[in-house]
Structure formats: C-alpha cells, structure tokens
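In structure tokens, one chain follows: the form predicted alone.
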Amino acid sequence: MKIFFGIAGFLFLQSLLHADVKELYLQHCQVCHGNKGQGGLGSSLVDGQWTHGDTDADHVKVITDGLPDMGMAGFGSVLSDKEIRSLVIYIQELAQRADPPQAPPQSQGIFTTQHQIFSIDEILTNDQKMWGLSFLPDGRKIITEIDGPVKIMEVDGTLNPPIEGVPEIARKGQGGMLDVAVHPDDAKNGWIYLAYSEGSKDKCITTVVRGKVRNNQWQEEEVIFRADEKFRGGAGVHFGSRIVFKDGYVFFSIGDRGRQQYAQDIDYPNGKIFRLHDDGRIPADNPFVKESSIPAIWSRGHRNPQALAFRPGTDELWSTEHGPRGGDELNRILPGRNYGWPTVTFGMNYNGTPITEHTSLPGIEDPVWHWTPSIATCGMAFANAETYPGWKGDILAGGLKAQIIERLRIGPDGVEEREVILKSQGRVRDIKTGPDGFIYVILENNGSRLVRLVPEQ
C-alpha cells in the first residue's frame, strides 16, 4: 500500500525559510522513500501508483496532514505552505526523470502516433539559430535569426542574404530578433511585422514594428508598439514575443523581463498580451483603455508567452508560456483577464525555493493545462484537420528543454487527450501552420533546421 511521505520522528527536523527543495526532500523524505524517490522503508514515489490520490491537492494534503494510520506524521507544522508546494513539484520532477515522456515509434523515418502517421521533410539547414517563421503570399518564407538577420527563403529552398535596413537589435541573453509575421493581406498591402529587443544591452525591451521589403531592402517602417524608455531593463530574459492577426487587429506578447512584480500592474508593459489595430491605433473597446496608461494591454499576469495562435474557425486566442521550474501553461486568452503570474503558479524558482503556495485564486484564470515539470514551452499551432485528419485541429505545443512536440486535444472540459508526437529532434523554437495546411517547425541543434511534418497515407 502506498505510504506518501516519511514516518514519525521526522518532525524534529526544522526547515529553513525558503529552503532549497532538494534539501527539504533529503531532510524529510529520503530515509523512507530513497534519494531519488525509488522507495525504501516507504513505497516508491516514482512508479505512478498513488493510494491516496494522484492530484496535486491530494499530495499537498498527505504531506500536510500525514497518514496517522500508516505511522506517517504530517509536516504542516514544520514546513510552510510554499515549501510543501515545492516538495510536490520536486516529486513530480523525480517521477519524470524515472519515466520520461516516450517518443513515438519510428521506423525508417516514419513516425507512428496514436491517430496519425507522418514523416519529416527537412527544408532548410542553417548554421545560425532561427527564431521565427512566416509565409509570404507567393510561396516564399521569411525567417528571423536571433542574432539579428531577417532572411527570405525562395520557393526552391535558397536562403537569400539578410534583408538590409531591418531594425538594430539589443542582443542580450534571450533578446534579439524575435518573431516575424506577414500581414494576412500582404499581397495587397505588403506589410511585414517584426518583434525584437530594442535599446542597449543595459536597458532594453520588446518593440514591434512593421515595414515592407523591396529589392531585399526594409522600407517604410512604422512603429506598432514601443514602450517608454523608463520600462527598459537590463535583464536578458523574458522578451516574449509572438505576433498573430485577427479581423484587422494585431496581437502580440511581451514577457515580464525578469521583473515579475510588474506582470500584475496594468501601468507596466511587462508580462502582458496586447491588442492593437493593425496600424498601431488603440481599439476603443480594449479592456483597460480607460484604466491604464498602456491602453494596448489585452491581458495580464503572464510570465513569458512565446506562442500565440487562433483556433481555426473561432475567435479563440490561445497561448503557451514558460513557467519557472514547473508551471508552463496553456491558456485561452480572454480580454481583461488575469493569468496569475507571479501570485499564482504551479512552479517554483529555478534554485528550488518556493514562489507561492497558490495554484488557483478567485479572479485568476486557471490554465487549461500546465506542464509540471516544465518542458520550456515555445511555439504552438493548431493542426489543419484536412491535412492531418487524425489530429482534427488539435494543438501541437513545442518544448525547448524537453525537445518535444506534444499533441493536446481540447474538449468542453479541457484537455481530453495528450501524446508526445516528436522527441529528441532538437529544441522546438517555433511551430506554424502554413497556408498549404502543413505544420512547419524550427528545431534548434548546433544551428537550426526548418522541417515540415508530412502525413503518410
């Protein structure tokens, strides 16, 4: 029978405030459950067998209250709620290390998943790290590289020299040339949008502009969104940013820039998703237009959203965003809503110290799904139901650290089905559905590759 945590006698061990979770585990749990959760005096924590419930809430309850009938004392008087929450995350990490997500069966380059068989068509190999991808109406593709260049790939696969005159970037950490998005009416208006880190290495933040490309020259640049210089910071993390369009509006994301306290504040651009008219004007019906000094804000409480996509045939905007250590999120983005960061999260700090005990609070939108442990979400697209009939419009979500693409089927009550459809092919930087209905993926290796998922009949 499963005994969750420890035995009587552990209560004499006093935890330090915000102690590292590994040390908490070694102090309070390893004698019974092993240093890697493999079991010992107590049962295994990594075999997926839970006698007293398998949800986070069940685990928190057992750690807090103990199991007196099983000889296990509770830790509610020894550990803080935040520390108990961190222990739950740590045990999930141990379980994932013991049983990591499995790649789909592969034979001679053919991948067999639950509902779809496909192969990978490699379109481009690049010595540099590509970041964003979009599609021109004549069949060409436009690609950004994190170090600054923006390039057009011809239909035959030739990658042209860098477009001259694109904005100068502040290349720092995760910052650089980020997303690119071709306007839906580009064939008529020629507009191409870029998101990039602007400023200096000491003070920068994400900016969005649009321009036109003629004779491989960037021309007619217009600023869509530029935050006041007072919001620029020196951190090299959490710039966002993805760009999508809907009904004459442009939506884009900016991460919290490592200043998590501002993600809740509607007078700061940090940790927000924005909506503007596609020429940069403020829509009169934006949710904070009368309350905020930044009326472009559409939603708040985000950590680092690096995927945005509209569900085909609907007005539903979806996003994935990086959590800290655990707590990556899949969210349906609604106007004016608060998505919690950092007040609410399923994750903890990278150093193993807790952030909060709260995974849900009134007035905060719960994620549709969360990945704990983290997969480092990046890139997301909806599968075209005609091209991939087995996936029927499912979400394909990428992971950088985990090097996976995971398929999620969304039903009326949330995620109904999940599976890893690709693994260990590289860090997944971007996923886009092309106008031809195919899924295109940027994979980071030493450089990067652009591939296409091709259904096999």
Ligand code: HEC
Contents of the next structure:
Amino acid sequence: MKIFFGIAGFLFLQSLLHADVKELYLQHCQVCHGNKGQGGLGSSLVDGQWTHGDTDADHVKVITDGLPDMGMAGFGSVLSDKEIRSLVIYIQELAQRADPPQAPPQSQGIFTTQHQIFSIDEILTNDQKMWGLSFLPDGRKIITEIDGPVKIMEVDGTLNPPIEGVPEIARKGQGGMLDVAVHPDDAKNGWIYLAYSEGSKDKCITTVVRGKVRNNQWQEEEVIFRADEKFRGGAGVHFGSRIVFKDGYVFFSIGDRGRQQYAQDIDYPNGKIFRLHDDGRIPADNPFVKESSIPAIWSRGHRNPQALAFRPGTDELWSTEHGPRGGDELNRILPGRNYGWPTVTFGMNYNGTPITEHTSLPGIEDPVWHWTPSIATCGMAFANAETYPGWKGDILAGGLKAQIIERLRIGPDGVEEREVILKSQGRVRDIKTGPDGFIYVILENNGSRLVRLVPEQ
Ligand code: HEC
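Switch from the form predicted alone to the form predicted in complex with this ligand and give that structure.
Okay, now the whole complex, with that chain kicking things off.
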C-alpha cells in the first residue's frame, strides 16, 4: 500500500512539475506560431526556413533568450531546460506532420529510389504476426511468430506446422517468441538460437537458448543466457532480443524492460547488449568480467535495441535502438561503452513529459544518427553491394510506426545520405540479408508478410 501511494504520489508530483509538451506549446507558443506551427504573429516553424539558425542548439537559444527586438520574450525563466528540449522535439514533430517523408515513386510495382530500382517479391503471407527470420544452409527459412510458434518454410514456399517442443513463452505486450538466428556453421553443427520472453505474465525477461531441429522437433536445448529470476519484471515492454554471430561469438540484446534506471547499472541485465562464446561461456576479455555480476555484458545504456548487424567485411557491430519519443538511435556498438539511456537522450517520454535536456555528455557515446521525430526502429541490415549496386553496402533501417525502410549511407564523418526507400507497406518488424544477397523484410499489418526486395534494371 505504502509503495503504491509512493509511486502514485511520485507520478502526481511529476505531472505537476512537467506539463505535457503539447499543453506547453498551446499555452506559450501557439498565440504567435499557430496551433500547428504554421505561423501568425511569429514565423512558421514548419516551413523548413530558419532565420535564427537551424540546429537544435539554435532553437534552444531562441526559446530560452527570446528575440526581444522581434517581439518574442524569452522563456528561460518560465520553462525548465528539459521542457525547452521537449518543445524543440515537438517543433520537429509539427514540421514532419506538415511535410511527411515521401515514399519513392512507384509505377506498376517498380520502386524508383535515388540509386536503385527494385520491386517487391511477396514470399509468404501469414495470418499470425511473424517476428524473426533466419536462413538454413539448405535454402529453407526459419521464422518465429510472437505468439510462440517457430516454423520452417520450405524452399517451395510452404510453411510447415510449428516445430514441437520449442520453449514456452510468457506472452505479454511486446514479449513472446522473438528473434531466431541460425549458427553460421549450422551445416556442420545444426545449432539454431532463439530469444524469447521467459517466465510468467507478472515476471518475465528475455532468455536465449539454442537447439537443433530434427523431424520438426526441437532437441538438445542448451541455455545460452538466462538472467537470474530476480530480474524478471511485469512490464510488457522492451525485450530487445536480436541475435548475431561473429568469429565464434554470439551477440544479443535485452531492452530495459521499462525500468530505465537499470540500463546504466552493470549488475542488471536490463538495457544491455551482450557477448558470449557461441556455446554460452563467458569470454575472458569481456569488458565487465571483473566489475559486474553479469560478465556477459558488452555495452550498456540501451532502451530497446531491436536490431543488430555486423557491417560486411568488418568487425563493426551496429544497432538501431527503439528510443523514447524523438529519441530513436543508430549506434555503433563498442565494448564497455555507455550509450546513455536514460541519462542522455534526444527524446522525451511518450506522454510528452520531458526526460532530460542532455543530448550529449562526456563519457557517453553519441548515436551515429537519431530520429527526431521517432520512426519506432525495428530491424536493420546492410544492403549487399553486389546484389544492390546502387546501395553500396548502405544501412537499411526499419520503422514500425512510420512504416518505412530508411536507407542511410555512412561515411567517415557519419551519415552522408538518407532516403526513404519503402513506405506504407506495413509496420517493418525485421530486415535480414539472406545468403543469396537479397534483403528480406517482415511487414506487419493484421497478420504479416515476408517480402524480398528484388533489384531491377
Ligand atoms: C509573442 C509572440 C511569440 C511567442 C509567444 C513565441 N514566439 Fe517564437 N517567435 C516570435 C517571433 C516574432 C519570432 C521571429 C520571427 C522572425 O524572425 O521573423 C519568433 C521566432 C521563433 C523561433 C525561431 C524561428 C526561426 O526562423 O529561426 C523559434 C524556434 C521560436 N520562435 C519558438 C517559439 C516557441 C517554442 C515558443 C513557445 C515557448 C515561442 N516561440 C513563443 C514570436 C513569438
């Protein structure tokens, strides 16, 4: 009871301290800038034209100090730094609403993007929600469905009945049967890895196991990573779960499970990316082997990393992270580093209350890119440069809410090009490069579809 009132009281205080960003805007800004930012006494905030500088820092300065000569008073004494940050995010949301990102031109199923023409080949439709996809060495595919089943798709496209004996899941919110990854030496060793939410609806967290499939049966299961039961929680959010391999190691992610503060704590599995030997042993040179009770941790300060991929031909691990509102991130993952959540973020809470004014701090890795407004990142892959010559190994990042795939070209100084290459085909759940070099995408609507992007000349 006491705890309950403690939390309720805390939330009440928070709501007194911090108004929703929309209320802030309507109360302080709309009279001059219009309810949609279209302008009036003040200039338009949504036409892409900035007289007083176009960076976030410029906007913060104008809002804090005002433009007394032009009739705008400063808000530095009325609003907190956090609230001003939330207004900067809100202005960008208004601008995007006024001018949403465009889909590439399409004619008779042919999509013409800046550097690459392609069509969509539909491989599978499913009345269930598929979550993860991986490729068996004989050309078959293995897919997960969030409600629990794991199924093999034959080369001819038929989907087999669920594999029997796969782990029991705790199906709650975003939790269920999540990623699947076939070991790179599967042809020799037969290992397949699964990540899923384990426990009960009241207490669950992401677990990673491996096993082998024979006669459509899950066999020889071994636990790769299972967090102590004390870390299981009741939130239905932020399970992470993507699995990738490199040089005998397996990497995977677990989201913060709605308990933000633990993402910073190396004695909690929440909000981390992990590295283990592919059989689950702890590598002796992991960054926190000495300091942490969870020596599998590779990096920290993550909210919900829902994509992991190695850049082909390198040992660079990249991730997209589903951030708070306005704070989705693309990160290059390095061992032992801190990616900032929730101390540093470009975003605010989904209810419009601020989190922090800090978008960068010493000792915290800056994202390579951040999406403000959010696209709700999930799934990403590097486009194979031979299959898609126009895309030269670019990153393709998926968005659930935005229903887009965005292409990002990364140069020595960061993002050089960005382009929406697919839009409004469904919520983008997973993007993987197949052994055939093609990009495969899981798209969600009522059920889900698996499609392939086919380059055209
Ligand atoms: C009393 C009217 C008034 C109010 C209230 C007001 N502004 Fe302004 N704002 C202006 C004027 C006038 C300008 C300058 C337009 C120009 O340079 O042509 C301006 C400029 C700006 C700019 C810079 C635009 C540019 O082109 O670089 C930003 C950003 C901005 N305001 C945000 C806000 C926000 C956020 C609020 C609410 C917290 C707010 N303003 C409240 C009148 C107002």
